[in-house]
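Only one chain is shown below, in structure tokens, and it's the form predicted alone.
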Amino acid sequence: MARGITRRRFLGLAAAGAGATMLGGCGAGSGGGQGGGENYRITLIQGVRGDEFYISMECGAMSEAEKLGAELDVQGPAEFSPAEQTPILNAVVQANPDAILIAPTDTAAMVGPIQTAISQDIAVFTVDTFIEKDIALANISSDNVEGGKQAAKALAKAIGEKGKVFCISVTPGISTTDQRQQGFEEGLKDYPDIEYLGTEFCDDDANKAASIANAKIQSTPDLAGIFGANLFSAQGAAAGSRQAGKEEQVKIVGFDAGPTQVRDLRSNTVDALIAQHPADIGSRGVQMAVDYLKSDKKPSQKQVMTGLTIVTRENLKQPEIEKYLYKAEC
């Protein structure tokens, strides 16, 4: 029997109907495509809504869902926080979808809520981020350690392989940014003339990141570079550099490639971006979920890595680069 018509199809139309009403405001349903998705109901739970990375992931997921004939709903918390994300996941579980794609906001705190979803016979895949317990069917993400190493290499090049640098990240305990910080620190070991001043955390708040960057520039007049480990960290680093009037002195490499970051790159405030491929993460997640629901066979890969692209002013307009710049809307 195809998994999409297991016992959960018969748990009660009232619950499913209530869930559809409750969950319909944030996302978009799609269905009726030609790919044999059999109207499987899939929910994508973003790490935070309004982030162009997750919007781009949504676009890829929506396109694949339409292609495969699956129904897709998209939800996301207002803040990148397990306290904000857990109630959303709990509500989605009550709506009883066939599969959930979720970007967990904490490696430890989201284990219990995800286990609850799995216990309700819902197929769960993690996208972008992951949890410390190996209970999801698979994780689809970028190679974030490698991305951090690429950021170290790009920043070293921008500062002539010498000087003082530091990192702005989100908060400890997030799998992706922890790995980027790890990769950045490992990558800097190849440059003995670069002094690493450590990492400070902005709680995914661009304004706080700007204050951190500005304060660091003021306290370290010879600061050479900053690595912003995610979209809002990088945006804030650029803003803080502008506030301090140090755009020419302080070189910045940012992870992610949202519209504001691309604008900062064009204006010489940022020197390079490490673009993930979030649309590929979304589409691959939907594809894997439908494949599993149709066959009831666990994926052959527990970890699926998507690509990374280094974006510079020199290659920004190349079609093979432009396609990986993030979208503010689908």
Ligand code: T6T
Given for the second form:
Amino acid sequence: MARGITRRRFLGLAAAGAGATMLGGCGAGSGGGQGGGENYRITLIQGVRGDEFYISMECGAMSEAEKLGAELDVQGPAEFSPAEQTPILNAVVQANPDAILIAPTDTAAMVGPIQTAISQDIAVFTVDTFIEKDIALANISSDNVEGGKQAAKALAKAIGEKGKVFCISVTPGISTTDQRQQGFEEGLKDYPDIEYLGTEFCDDDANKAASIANAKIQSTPDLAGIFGANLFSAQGAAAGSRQAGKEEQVKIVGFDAGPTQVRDLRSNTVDALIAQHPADIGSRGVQMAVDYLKSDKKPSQKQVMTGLTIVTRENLKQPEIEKYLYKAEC
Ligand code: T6T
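Can you swap the form predicted alone for the form predicted in complex with the ligand?
Next comes the full complex, and the chain you just saw is listed first.
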């Protein structure tokens, strides 16, 4: 059953000026063209709603849509799962927007539903995650393999380049977290004195990640470090280490930079965060969709990589780092 919420935002021309109707607190306008968006209707379908990574992506997409005079609708499933995301996508296809930006929740299971959208002549871009079949116009995401390597490096540094480490991820079949795990495993090869104990999966549930971390700490009393491969895995890893009373011994590096993660970094439970730039993913997605709709020319780049920023207690307050911490609301 579709449990997605629809937050329709009429983001007209930022410069609509006098006479512009303000709806829902967002700048709204009538008449298209001035911003270049020609009032195109774009829907962003998040991987899961309420996740600060996707909220920050929404913020970036919204301000770009406002700038370009496009209309943006944002929806997301209650859980990060293709079973929940598919009916939302199907309903969006029925509404026939000009473009869809989607973070597919599974590389294989979302191919069919995305193909259906493309067959209806809707321009589809994947944002963040991608699917195994090359049918979307382009993917806009972080370099997740590189991010996993950076996590290995940061964790190695935190544990003095020796000891036992393991990874908590979401579930196999998600392009982003699979690539982070791959990069982490590759990165660890540079450290012969680090023993990798493998990866366990929390289904995007921070409580489950906490239980996994706690159990691993009990079964491996000399555990040195944990890599949490996304926001909820990392939040859970920190909670599990606190429950076990091992914050001093077990070093944690987390992917993403949500508010709870930043608190865990400040309080020494976590040693580094690999922040993505989700607002840039959202704004690039809207830009690329509008460019495509205007020209009908396929994007010259199939893969657009946005940046990554390593956040530590030392650099956290620097404005050029702080601006990448995720938002809980726009
Ligand atoms: O890490 C992000 C996103 O990149 C990934 O695809 C799924 O998890 C997050 O949304 C964080 O929870």
